[in-house]
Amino acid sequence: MKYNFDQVTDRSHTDATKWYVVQETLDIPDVTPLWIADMDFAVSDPIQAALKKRMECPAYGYTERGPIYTQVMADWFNRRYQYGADPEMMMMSTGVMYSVSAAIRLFSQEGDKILIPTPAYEPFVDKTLSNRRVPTLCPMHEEDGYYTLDFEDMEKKIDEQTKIFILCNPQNPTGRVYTKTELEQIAAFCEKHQLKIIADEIHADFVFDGQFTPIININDYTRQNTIACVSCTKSFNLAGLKISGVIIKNPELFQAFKAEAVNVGIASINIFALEAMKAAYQFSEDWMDQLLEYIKANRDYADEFFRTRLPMIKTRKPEGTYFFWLDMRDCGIEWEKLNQTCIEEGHVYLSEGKFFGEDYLGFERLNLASPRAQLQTGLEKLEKMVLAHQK
C-alpha cells in the first residue's frame, strides 16, 4: 500500500520525549522539535494492527520468545545487507546501548581503555565511563565536511590497555557511511592491535548513498571478534517498546554475552516489543522502502536549503541515518550559547553539538524524520534566526 508520510502524527501531550520536552519544560510558545532520534511518523499499518490484535487477548502475563523473532530479524539483515547471520547465533536485548555496555563489562576489565571516534554518540563515553573503563577518544579528520577515520591519531594514543574500538556505522552524528575499504582498514588496525569491535548498525536501514556493509563479514578476524548491535525501533519508529539485537558469530563469544544478557535482565522482551517486531520484520518491508525515499528526499531539500540560503552553515550531505551535522561556527553566534539561543530566539530545538564531543561546540545535529511541512518550518525559523545574527 501507499504511506502518506506527509500526515502530521500528532504526540504533543503523550510524553513523547521529543515533544514533551519543548511543549512542558520551556516556558518559550511554538518550538519546533528537529533533536532526538526518533520520527514523528506513524507506523506501518501492520504494526498497528498486530499489537491491537495481541490487545484484544486482556491478559498480558509471561510471554515465550521462541526462535520465530530472531528468525525473522536474521532474514530481514540477511535479505537486505547479506548478513549471514544466523538465527541461533542472534539474541534479542532491550536496547543497543545495553547491549554495549553490556560487552563493555564482558570483554575488558575495569581501568581498560576504549577507543571512541569522535564526534561520537555521548552514551558510547557514559557507558564507557559508568562501567569503570575508561574513554580514548581520537577526533576523527574532516575535510569539507566530510569525515573519516584518523588512524595516525589512533596509533598515537593506543596502548595495551586499549581492549575494545566503538564503531558505529552508519556514524550519528556525521552521516558517514564507511566504505568497505575503509571497514578493511578498521578490521586491520583491531587485529594489530587485538581489540574487540562493537559495532553499532542501529541505522543501517538508513543508507542513501552507497551501500552497507556489515564489518562483521569483512574477514576471519572481524567475524570472530565483533559484536554486532541491530535494532527495528530505529528503523520502524518503535523506540519507546524497547527491544533491539545481538549478532555474534563466534560461539565461545556468544555464549558468554548470553549469559551476561539473561544476568543483567536486558533479555527480557516484553510481549509488545516481540509482535511489533516480527510485523516489522516480516510484513512492513514496502513501509521501509518508502519512507526511506521520503527521507532522502528531506534530505536533499534540507541539502538544496543550507546551499542556497544558509551557506554560512556548513553542511555535508549525509550518506546516511537521518540527521544533517552542522557546523554553525561562522554565523555569528557565541559557541557555548549556540543551542539555546535556536531554541530561545530561533525556536527551533536540535542535538547540541558538544553532546558529541567537547571539540563540537558550534554544532548542531538536525533530525530529517518529519513531515516535510515541519522540517520546512524549523529551517525557515533556522534561517531568520542566523540571517539576524549576520553583520
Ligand SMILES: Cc1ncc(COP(=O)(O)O)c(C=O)c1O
The other form holds:
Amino acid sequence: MKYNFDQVTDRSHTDATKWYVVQETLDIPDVTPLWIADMDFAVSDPIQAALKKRMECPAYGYTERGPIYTQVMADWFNRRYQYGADPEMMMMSTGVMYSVSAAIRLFSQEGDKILIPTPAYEPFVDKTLSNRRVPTLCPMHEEDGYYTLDFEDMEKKIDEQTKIFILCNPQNPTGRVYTKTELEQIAAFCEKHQLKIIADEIHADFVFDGQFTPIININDYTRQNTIACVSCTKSFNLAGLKISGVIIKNPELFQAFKAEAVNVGIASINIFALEAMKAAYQFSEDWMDQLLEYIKANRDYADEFFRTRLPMIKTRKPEGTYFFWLDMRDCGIEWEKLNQTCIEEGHVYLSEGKFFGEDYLGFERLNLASPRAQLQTGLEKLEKMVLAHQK
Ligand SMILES: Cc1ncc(COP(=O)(O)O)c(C=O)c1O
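Following the display of the form predicted on its own, present the structure of the form predicted in complex with this ligand.
Below is the whole assembly, all chains and molecules, this chain first.
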C-alpha cells in the first residue's frame, strides 16, 4: 500500500466532534470513539497541498466558482458509477442534509407526508419535522441481519398526502447497497404513488460487495423525479469543510432547486472547500481506492471478531458504508442503558440504536473508519464488557 492508514492522526486539539465528546464531555478516561460518521485518517497529500497553497495567498475574498467544480464532480461520478450527469445540471451545496431539506420544501407542502424506511439516519426525520412535514416511518424487513424494504408495510401506510420517498443508498446504518432489482421496485413504487425521490447517496464511494447503482438512472420516472445528493466529504474526510453536490436530470426541477438553494444560502461554498474538492476528485483517486481496501479489511476483521469472539452480538457484514450495525439485544444488558453501559463500563463510544428509530433500542452502530489498532482496541473493550454480562 502506498498510503499508511495505520498512521494515527491526533485530532484531540481540534475540537473534532468525535474526540471532543469523549475527551471533554465525559468524566471517564480513555474512551475509544467509534461513533460519528467521519474518519480518523489524514486527508490525501494533494488535498493538504491544495489547502496550504490557497492559504499562502492571504486574501480570502469573494471567489468565482467556475464550471471546473461541477466538471470534476461530474467526471468522478460518471467515471466511477455511470451517473451520466451533465455538469450544467449539477450544483454544489454546503451539505447533503441542507440539500435534503431544500428538496423537502420543493417537493411538498406543509403537512404532507414523507416516507422514510427505518432504521434511518435521524436527520431525515429531523428535517421532515423542522420543515413541518410528517414522517411516515416504515421499518425494513430483517432476516439474519439482512435488511430489505417492506413494500407491503409501505403500501399500507401510504396515502394521498405522501409526496416524497427518502432513499439512503448505500444505507446508513445497515450497510445495505440496494441491488438494481430493488431499485427498480422502489422506482415502480414511487411511480405508482407519484412520489418524488430524494436520494442520499453520500456513501456511494464505500461499496465493498456488489455494485452501486444510482436510482436516477433506473428509468424515465426516476430521471424526471429524483434529486440525488452526493458528496466528497465522507470519502475524503472533509465534513468540516461543508461541501456536497446535487445531481438532477429534469431541467425544470434543476432550476427550481437552484433557486431555492441560492435563496437559502446553501449554494455559497467556502473557498477552502472548493480547493479540497478539486484536489480530491482530480488527484486523490488512488488514495480513495486504497482507503476502500483498508476499510474493507477493517470490515472483514470486525466481522471475524464478532463471529468468533462475540457471537451474542448479531451482525451482518455490511455491503457498503463504513458502519457495522450491531444487534446487541441478547447481550444481557438492559437495552435502555446499552449505550451508556458501553461508555461507562466498556469505555467505547458507539452510536446509539435509537438515533436510527424507536424500534432500535438494543442496537448500536460502530464506525470502521479508523486505524486498525483503534478499531481493535474498541472491539476488545466491547468484548470485555459484553463477556462480563454473560451469566
Ligand atoms: C446518510 C447521510 N447523509 C448525510 C450525512 C451528512 O451529510 P452533510 O454533512 O453533507 O450534511 C451523513 C453523515 O453522517 C449521512 O450518513
